[in-house]
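Presented as structure tokens, the chain that follows is alone, the form predicted on its own.
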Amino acid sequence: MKQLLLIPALLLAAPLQAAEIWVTNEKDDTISVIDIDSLEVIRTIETGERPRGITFSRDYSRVYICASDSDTVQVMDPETGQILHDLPSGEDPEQFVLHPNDRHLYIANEDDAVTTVVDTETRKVIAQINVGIEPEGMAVSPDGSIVITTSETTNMAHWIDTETRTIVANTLVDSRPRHAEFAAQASELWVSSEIGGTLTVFDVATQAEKAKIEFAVKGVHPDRVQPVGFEFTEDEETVFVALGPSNHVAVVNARTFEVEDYILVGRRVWHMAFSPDKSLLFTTNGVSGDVTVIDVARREAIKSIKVGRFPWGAALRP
């Protein structure tokens, strides 16, 4: 009996794997894996050329990587770091979004002005949708009915019906839109405009502009305040916005659309990812080659973690 009782006791005592932040390094062709408990890089994994966008499957058994200069999306086993296979992606994939069905990838092809839809199970392209010039930002509604592609040169958000795979609306935004997210229980679409220096909020039901948020960082020239990636807290009351070469992250009240604070981070902040409990926010800082760790409650940077050259994308692996 004692031996039988010992087995579950040992299992209970076994350490659980810590959550991780996976960071793509554009110029090193690698991924840096950060352990959230120790706040240290614990693995460096080689990828294809110029990795940027990164996302996990719903069960976290696969990680998808936009290897932009290799013109492919790589599928990796996160346990071993081995590339399982490549997916056809169209030319120069930059960002993508995984449909809630956990099967269809919608990929922005910057050089081809198309959004490519790939079936991850059959590994085949099932559609290519013509969009504006230099598409980059991608978002999908929680119910999977709408996908958004933003085009940097056309300065538009393109609304794609995922059933017909056709554009049903185009909305103008300010210059060089970079990132898009659905919010407020999918009633709003938020789009950042890098050169325009703004974050635009649209009403999803009407595609009408609802609000426009501007930024002013003390001591920083307005030309250097360039909104790119952003992330919402779980209650969607607050949004953290990466402001590029201003080297700051803005804290915005998502209900009043007012900027409440600015946080100094590394140089040329690009994208972000939260820890599982949302208490920490990790920012990728391209020029300084590091990741800043932000204490969300205190709204201040608490650590800088050196990674590879030009870190770009970030994704949580719980």
Given for the second form:
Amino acid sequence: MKQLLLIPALLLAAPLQAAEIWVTNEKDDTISVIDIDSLEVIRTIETGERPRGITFSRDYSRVYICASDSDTVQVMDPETGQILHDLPSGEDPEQFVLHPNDRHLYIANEDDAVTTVVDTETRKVIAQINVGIEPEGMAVSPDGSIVITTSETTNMAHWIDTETRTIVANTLVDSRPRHAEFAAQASELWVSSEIGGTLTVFDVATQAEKAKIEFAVKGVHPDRVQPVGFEFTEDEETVFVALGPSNHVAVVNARTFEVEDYILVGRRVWHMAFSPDKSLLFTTNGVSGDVTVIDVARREAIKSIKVGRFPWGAALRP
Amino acid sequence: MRRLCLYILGLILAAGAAPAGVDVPVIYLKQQVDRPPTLSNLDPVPRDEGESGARLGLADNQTTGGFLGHDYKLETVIVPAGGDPIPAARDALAQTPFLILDAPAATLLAIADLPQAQGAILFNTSSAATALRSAECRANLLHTLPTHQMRSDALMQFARARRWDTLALIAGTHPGDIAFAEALRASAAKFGLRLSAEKTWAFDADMRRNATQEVPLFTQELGKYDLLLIADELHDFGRYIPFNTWLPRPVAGSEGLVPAGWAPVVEQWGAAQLQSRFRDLAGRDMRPRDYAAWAAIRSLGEAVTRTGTADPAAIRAYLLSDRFELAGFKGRPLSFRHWNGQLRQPIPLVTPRAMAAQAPLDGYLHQRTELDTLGLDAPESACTAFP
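Could I see the form predicted in complex with its partner chain next, after the form predicted on its own?
First the chain shown before, then all remaining chains and molecules of the complex.
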């Protein structure tokens, strides 16, 4: 009887999302796979050394992992967790973006002041572009024409033309830029500055600065409010910003650039990923070694999920 | 605030738009000093201490400068021990207003007081003397090396947090030992800790042979205490104290748990990248004076980048303003104290194998920034050269 009762429960649960959040654990050399329905870790997969950036191919048949200390990008079969092969990545790959052509990976080589372009089919490096010191943040415009690399010590966003694979503009931002995203139908570029404590919004057409967003978390000194990763909602009306050691995520109105809310999460919040319907947001909290689940509509943290040591990147597998 | 942002934006655009090059020559001037002999030869002081930090900072600046049309150059001038640094300083000042100085306190003051140095920007990367940030401060002398007192305050915050309320001290007899011991005493009083016993280390025996026999007896006389402080800045005898004390007690100060401006075990906040860049360049670990020299040239670079000029008056104004912030790989932005030109910075508390804590510790509050719980605060500083 009990079993019979369980069946309708499973049927109800199963069609909800059946999706996963993949989290790289920088100091455990693993990936924790979180099931979005149960909000529990259902798999732990070994990787190369110091996994950070993580992204899936467009059809989700491959997952790319920056194994920073192995100096390689690993290509994994997400079904089996087997490493299929390594890609030449340049030294110390930290973060990358996959070009909309689903083929070219643009990789920030943190120790080398270089952005490396790798063809994932031929598995060859097709270009290396000199950028500033400690490149990290990577973004690609939806039409694939521009790739952005931000460099942490040079404090710039470098605008790379993907046709010529050369830098066409350099724009200064506040100290230690960490993450970049295109927004507003690709008319804006947003860049976070960890030590500067700001988000800078650029007009893509002119590369001119359009707005600068500052944060103030009650009871936290401004020095410790350090924006890192951020993600836009589907309608691009709202952006969630991880504020590092302030242990909060800010909710920003992407039209007015006003900060609307702060949500308390785990310690040193770093990057984040949405569930498929964008109703839940998963943040990686490096110091506390967990992932906070945020109810996007209510703007509340609803659960902490323990993962490995120093979770860094997060990616959705629908 | 918004107006300020717009103003900065204007500056940035001006800097980005200006195609005209900006030349920023920097001279690193080192006065060599003879070091007294120490009991152990395990840790020689590298000949390029400080200089390699400046070279790394230069490389960082050059990369940024390359995108902006700013050209940084670094020349090193070394005055041998016993030589007169003043002619070298005059020569240097004839070439550039930007000097990074590695010299004793008296030499720093002599250089800062040269007529040629008025209006220049000099960085002290070598002297921890509190007086240089107080009554003896100079308007043209900024300090990137933390003072003895910033370090001792950091240690006392930790002792207080651990409730190690009763302290004992063993101090050497060299000037650096005496100055650090003085700072430890002042910091103990500042944070409400009791220094119950003090002894001076004036032995001339070779401790590698008889530390186990001498140190227990020597420390027995200190009575009861929670934490044993060592003031031995030359690293002469301190290394033989831990584990040989009469009472089983932790050791801190110049040995054991060390408050340091920088150390190879600092790895958080992206510091691992700075450490590996330094090791690639110098073939050794980065030391506090390397960090101070790196911070000096990077501060200069940051100011040139943001203002688009190499005019020393404009650079000085920017460095001392609240717009300046240096990403110093210590977890929060670094800035200069506008009342005495000291770079405010967190102080790591380190053992040879790990960072145990970093000051300011949680709970030590300050109306301006918690970083100002370390070292001379504005009301305590007798400096009047910084209006």
